[in-house]
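The chain below stands alone and is given in structure tokens; this is the form predicted on its own.
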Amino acid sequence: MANDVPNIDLALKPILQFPDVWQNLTYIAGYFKIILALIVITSVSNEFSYGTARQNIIDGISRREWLFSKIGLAKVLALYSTLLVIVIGFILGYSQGVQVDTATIFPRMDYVLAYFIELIVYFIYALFLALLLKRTGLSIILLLVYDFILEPILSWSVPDSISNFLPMSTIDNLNTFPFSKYLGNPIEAIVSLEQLVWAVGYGIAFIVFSYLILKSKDL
């Protein structure tokens, strides 16, 4: 029965250590991004219930400026979240009570970059759902169903080789799941750099798909 147990290497087991606290705090912090991807939301559809955007293109603002206002206000919100990460972060590997130097707090912190693109790449997915449908109770159910229903199920339908590279499985691949390595087992130790490029490049795919859904429709 001993050969049960997993082989737990403890000199991996301070999981609020640096550099280790960089990847396994973004990893957890990513299952928070849904909650400020309804405030993205909610505040476009909310533009389109009272009006607000149309009196916006009549006052002068053209349909490009009105995007990127709302671009920009995914990118305050990735912005403050990852600030908030990294304030956590130091806090909790200067309070482990061990020796710290520079050479074992910036190892890993490419993770925090990476949260910060998972973050706008996932509320401007958010902002092309709400142009699509204009309806804040549609777009959050549209954006949860396709989060846990149809893109698992497409995944499981498809070669891994394919379904690494889906829309919501290239963003949260930004950074594996990291406990597996306290029982032994091998992880990504930094960010993929092919699945930054897809990232990013779902994200510019992202926001041509809005401008082209409100250029076309009238608001």
Contents of the next structure:
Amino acid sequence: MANDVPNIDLALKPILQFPDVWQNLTYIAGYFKIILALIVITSVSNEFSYGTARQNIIDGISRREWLFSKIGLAKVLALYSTLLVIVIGFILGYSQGVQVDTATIFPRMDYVLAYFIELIVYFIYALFLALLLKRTGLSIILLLVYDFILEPILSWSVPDSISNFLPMSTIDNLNTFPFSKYLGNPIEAIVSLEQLVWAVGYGIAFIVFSYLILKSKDL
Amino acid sequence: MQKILTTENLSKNYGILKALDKLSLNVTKGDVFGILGPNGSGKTTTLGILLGVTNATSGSYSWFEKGKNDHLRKKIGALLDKPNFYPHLNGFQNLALIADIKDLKSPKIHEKIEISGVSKFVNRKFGTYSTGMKQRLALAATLLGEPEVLVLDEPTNGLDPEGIADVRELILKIANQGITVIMSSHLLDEVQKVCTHVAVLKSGKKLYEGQVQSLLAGSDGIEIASDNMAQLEKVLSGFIGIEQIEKKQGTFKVRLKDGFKASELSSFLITNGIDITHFSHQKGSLEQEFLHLLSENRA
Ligand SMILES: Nc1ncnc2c1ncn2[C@@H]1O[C@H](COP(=O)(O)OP(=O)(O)OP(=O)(O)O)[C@@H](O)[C@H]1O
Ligand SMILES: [Mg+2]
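Next, report the structure of the form predicted together with the partner chain; the form predicted on its own has already been given.
What follows is the whole complex; the chain from before opens it.
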């Protein structure tokens, strides 16, 4: 198989040039969301182990408001990461020494929006796990186990038409492995609207589940 | 009189355990309302429901005759079970955060710090506090925002004798400003010293609710002894105001019915020719009354 691969010189490929940079950079940046999800999990679980979630409610906010303050954290983390990616994207794009204009910069910036959605939905999912288990360690373990073991197993055992819409796949499919095109395989160059809608749907579903958990439990 | 809190048939089940069984209470403005009961009788459960953190199995409650809207708790200063603060923030930062949650424009944090005696350590991280320090910070937090009601779950828990005295004094001072206080305690002495009203709980059931005074009224005991105990007993049982006679180590312990005075009994005995060698009138204590209630209701 190895000799089928054409001999490519990555330096000649427009990996970091506009507009490819948006798709490529957000794909790579997507891996770092796990670290930020740990921040969400720790923050939520600590509220339970310190009893401060309980105290916040006692002091006069509703469970819904409390949940939305945590969703606010997810939003802030997603927003800052996205801004960072935009800044890095511009720096990389401009530093390639190629002529740029608006026609080359802005296509594929839909991947930046998709990246934001990917992060916020993933963080809300992490928030949901933390509310479900209320323990940092357990939540992190479940996050990793589901992400890397359970869902992949599940994916193999069902047809693609279903597995593409499992929660983690939905999020990941917003930006599939983009580098194969440099090996000559054509890939999607636009974010799938269907996947985007599903991802947002999962985000809303996790918020609803989180609310139901929070509402039904004694704090 | 303005109703501060009403509860109706409030119940909480944990599995088959009835932690709270059809509790109905009424608290009026200005009351210092004690919820008294032994360990596990449902005090924290009750307050947890009233403070929105424990879901009742059935029944209802209403704060300020306005229901149970979450925002009503902004006018309640509450300490439930144990102090809960962010350990990596200092005392002051923690208080500022609570002031924020309660939407306070001018929270007077320094004043509350002064009153509750936390000024010495308020700039230290909460995580480094001793039990008593935590408890005092929690009390400072309850005072933020000029609450209409204080809800205190065993407020003297973990305090040294000086702290206990301070806190009781503080509660009385607050009550004197017309602020309603609802506190739980398993210390009878505490309720007796601080509260105007009391509800006694046992195994989630209310055994008594009313004024502390009326619980104590008629609970005064009289100890009487005579050289001729047999004759004393006979005469005693002829007095119509007797509620209960108990024989105890060479004396009779007598409880009188409501409206009868010790002096009436002593003159009755004397006119009946009893040679009294010992007659002492003991003020009732809530402790006796409490034990009395609990034993009456032994399952
Ligand atoms: N989360 C829970 N799960 C199961 N049972 C509980 C729970 N919380 C309380 N209980 C039970 O409910 C009953 C009442 O408990 P509660 O904490 O209200 O008592 P308390 O009057 O505050 O006691 P204490 O004086 O010890 O603080 C106890 O039997 C307790 O074991
Ligand atoms: Mg308790």
